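Quick heads-up: it's one chain on its own, the form predicted alone, in structure tokens.
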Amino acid sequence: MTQTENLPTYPTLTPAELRHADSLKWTLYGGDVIPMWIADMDFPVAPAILSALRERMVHGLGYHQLMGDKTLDGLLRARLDTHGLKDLPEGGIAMLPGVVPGIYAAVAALTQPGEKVLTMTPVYHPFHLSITGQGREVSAVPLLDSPDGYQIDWDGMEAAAKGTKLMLLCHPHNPTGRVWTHDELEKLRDLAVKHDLYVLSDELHADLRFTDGPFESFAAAGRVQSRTITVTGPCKAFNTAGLGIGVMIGHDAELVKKVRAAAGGLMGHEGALSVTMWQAALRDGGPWLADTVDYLRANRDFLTEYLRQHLPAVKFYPVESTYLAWVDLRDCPHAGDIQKFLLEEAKVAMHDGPTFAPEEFKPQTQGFIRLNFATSREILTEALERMRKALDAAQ
């Protein structure tokens, strides 16, 4: 297996280009330690995104179209229903500085404090500290590893739904990278409405699948649409978060006002130019978007067989979205401290499992890391060869 093989023609960065002191990613470590945890891309930003922002330079910074950008509306919109999200009425969107604080808005509009809230576990970890950091509980359900990748417990879902108003779902799931399917979905929406919940979507991983057919929104069904905020953004699918925006959707206006209000002047608003970097991914941004999946699932794929050969006492499975690996190393030396022992023996930061779980699950994590492989080919290479040689010297 060679670097290139089956790898398409896609412009990256060198680290000297990357570690610039703007960078969070390449600057929290030392020089001489790869960086593979924080969520944004090693990949040039796309051209058209570029020559937007030139030209909004030159119209002044003032203030932005904050009572509504039209153009933005109707973007994403269009956007929105390839997703099942049809028919949005008037004050169905509301913009957002980003994806977090929607997840904590709709914990402290849709609970009280005292009140549990369920989610699955591992998960993107502002999911339990909008929880705990609002004084409710987790009601948190282990996805269960099977033979064919991580699967929902059902069984666990429905004795945790139990006395709970508000359910966070993750779609596709940080950290596993599973794209519910739509049998998944209906389950988990029989479920909504058979307890009576709430349920905040967040799908901010929607344009970064590699599975087939169009993504399907968990809103996207009638008979939870009422009951359901949706909230996404650019920041993942064109490595944008430096430019913070987001979006709150739903079917019920007076709901996303409920919501977005909850949060009131505390949350702010989007940026200037965050609108016009959004206008013109959703506008011109698909053929870099689609040759940046393309990238990334070559590196997936790469990824896995590495894995596979070289390090055989790891396990993965395959996403089937994001750019985020979860990687069980239970079963190689230094299980108990394993982000630790990368960072200073690999010199390869990783994001550590027990980030992803509230207290209680922590343990279950430990021996995990999440491996961000949207990277150039030969950066990705380098970090598996430190992460072997260093596993295989302590054996």
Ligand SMILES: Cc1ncc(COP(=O)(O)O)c(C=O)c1O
Second form
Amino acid sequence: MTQTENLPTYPTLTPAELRHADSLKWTLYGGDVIPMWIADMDFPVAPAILSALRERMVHGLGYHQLMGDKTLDGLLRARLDTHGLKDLPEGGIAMLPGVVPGIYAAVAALTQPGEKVLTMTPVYHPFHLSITGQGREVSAVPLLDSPDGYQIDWDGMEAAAKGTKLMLLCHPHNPTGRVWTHDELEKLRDLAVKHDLYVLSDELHADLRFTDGPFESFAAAGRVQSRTITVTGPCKAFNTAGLGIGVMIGHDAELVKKVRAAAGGLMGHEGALSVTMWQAALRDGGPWLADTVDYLRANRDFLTEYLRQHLPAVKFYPVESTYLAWVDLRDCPHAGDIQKFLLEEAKVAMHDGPTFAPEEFKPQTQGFIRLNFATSREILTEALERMRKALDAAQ
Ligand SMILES: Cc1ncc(COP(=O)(O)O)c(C=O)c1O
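To test you: the structure above is the form predicted alone. What is the structure of the form predicted together with the ligand?
Shown next: the complete complex, the earlier chain at its head.
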């Protein structure tokens, strides 16, 4: 099992402390259930963020710099530079009240009702919802399950790209945890150029990586910059989803303007506290983030080893990023209603696989669950023990 001696300890991470009335994650299910579903981490907020928020409140809560916060803009540009998003023009950064509104705006601005939008499946479900909810059609290509983990079906992407104008890319990929490699990104870029596609690249999980080296944005290559909108935010890396904020980034300021305009006044502005929070995260949150990534990596390794030793019928490829594990229980008892079974019998709540597939591909994802392992080692161990006992008893 993975060493934990050098990792932070979280004495306050007990179910009793975590189950407060404001937490959706901890209150949706019954009091005896361990929640491992929605993408929130159980860890406390970074001290640097807390002190910046306290300080901000002293100055009142009026409108913040609505015409553009120079401090946040500068910090963001420096961070994005490390992802390969260099030399962004003036107007190349537009704030959002969250990442999902940016996905919806891109679908609205860059496609017409009735048109197809290309994506992979499974994928973070608002991808499909932003397409079908706005009268467009999903053109989804299932990821291939190979001995090395989930891979892109290039022939499938090539066929599905025909007749589409927009590709929605999730990089790193929720829920498989893949970080697309340079070679994969190059092939995706070729596909976008060949089929003249716009690309919306959701890179929200980029700072929670277990891979070596810097993160490579899809739009790090010049040949796709004029056709790409990147969206990201602090809410996964810094666990701040309750303070909605995000950003839309593009090398073509006109494209950014067009996508932003599609939402018009419906979008609303980002909140003052969320701006303060993101400034503090980018300026002073590095050590907290590094500790958190270490803890998550150790939890991932523990989970991998636990499943290998105690639940050999369960298939899982260790994720390369983020804290969401895409776990294949199709060979287990109750695969046909696995989420319900684990909720009722193991008292562990996870996302059901079909959530992450568009309608026609839901049957292929039955038997999968998405397990959120961003919690203390003690709670993770308890949840896995509960799953093991329930599955053993059902044999
Ligand atoms: C890939 C991805 N994009 C967007 C979001 C949500 O972002 P926001 O809450 O800023 O809309 C999530 C949340 O888990 C996500 O995993």
